[in-house]
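A lone chain, given as structure tokens: the form predicted on its own.
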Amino acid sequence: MTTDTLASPTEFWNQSAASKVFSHPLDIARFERTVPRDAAILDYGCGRGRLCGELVAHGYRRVEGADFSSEMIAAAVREHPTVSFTLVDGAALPYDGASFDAVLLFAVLTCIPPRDAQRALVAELRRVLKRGGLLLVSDYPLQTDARNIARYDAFSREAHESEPWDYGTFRLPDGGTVRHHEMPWFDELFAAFTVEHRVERDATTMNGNPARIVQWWLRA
């Protein structure tokens, strides 16, 4: 498969709804110290609702999940019937400004490689956050192992000059296009927020491979 025939993001994630395992860890102890139980919380890119279910299990009741994959949302509704889930189109969110006290963005930026799309999403999440609200991001920096470096380099060689891709973008064996990020890009992307805390952690990718992730606790 060449870059001309990559699966569309919606198609890929609908096809992956039943097979991928999402496991970026939430530091629930820190979250409970930071976010009160009556807070309005949005999990953007909620997938099958894993984090929404975890928050509800810890006493949070005003939890909303949003995703642009209809299959992910259908699975989330089945698995977590007490949580509200919304299918979104990846553009403007159907929420008023300052609607949420906290927004979670776990392994979502990796799924939308273009810079402009990432900028637009982060700006939209800032819009729906209350002043001083929490944006909690978990995502992938560039990995340093040989397997990932080979994938970055291979995709860079294949990419068309007419549609440049940032280094760290690569194609998954089953057709999805994802991106790992240079750390200065994250600094640029989150420039409108105050960094409250940042931590690197070990995690497992949706395909079961070990990876290093970075999590940011950001204030709007």
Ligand SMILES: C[S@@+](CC[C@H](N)C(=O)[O-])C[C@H]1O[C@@H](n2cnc3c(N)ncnc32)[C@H](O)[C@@H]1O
Second form
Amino acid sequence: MTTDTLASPTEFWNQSAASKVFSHPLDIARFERTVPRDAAILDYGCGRGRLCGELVAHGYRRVEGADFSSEMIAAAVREHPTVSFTLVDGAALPYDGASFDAVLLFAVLTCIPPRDAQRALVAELRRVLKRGGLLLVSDYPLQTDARNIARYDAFSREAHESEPWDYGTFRLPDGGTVRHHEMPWFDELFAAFTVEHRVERDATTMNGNPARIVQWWLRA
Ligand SMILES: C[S@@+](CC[C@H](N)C(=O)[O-])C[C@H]1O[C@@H](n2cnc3c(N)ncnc32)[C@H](O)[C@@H]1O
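Starting from the form predicted on its own above, please write out the structure of the form predicted together with this ligand.
Once more the chain from above appears, this time first in line as the rest of the complex follows.
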């Protein structure tokens, strides 16, 4: 089987809107020290608006969520009626350049396995960030446990004729294709930014499994 036979990414995320639990933690104390309350903030790949809700609860007034899943956006609007949410197409963002002081990208790169697509997204997020603005990324490096290594290896053994892929890409049991990343790739992807802070921590995946994550505080 190749990735071509799978449901589209938006279908997968629409189907996941009611069931998956997202929990990559935001270091709100550091965020409050770093980002003023009147900052314009974009949460890209906002899902059901979990982080937008957390920011609003901490007094941030100009918070915008964007996602390419209509079901996620519908749930976000229901759960956080005071926040502005926008359905995007996953390509060019509907915002002017230098519109935001901070952008959050939590557990979204993992959903976008190809290098070129990740590069295009990060370039687009840089475009909409003000100069000196903050890009806060939370995502998965390669994991070292047997279950994940078996998934990476299984994907490696399949035929992939249609698109380039990286080790660490794998299929979820319910149909999505996601990626965990070699650390040097992150360094390459974020090369246009200045790394202000980087931390590794324990987290839980959307299917309830323990995982290591890495979080970057990057300056445009
Ligand atoms: C694992 S969930 C994380 C949701 C949220 N960031 C959180 O941490 O609560 C990933 C989200 O990214 C969205 N997503 C995946 N690829 C995307 C793309 N190319 N453009 C916009 N949203 C995308 C999915 O629809 C989903 O809502």
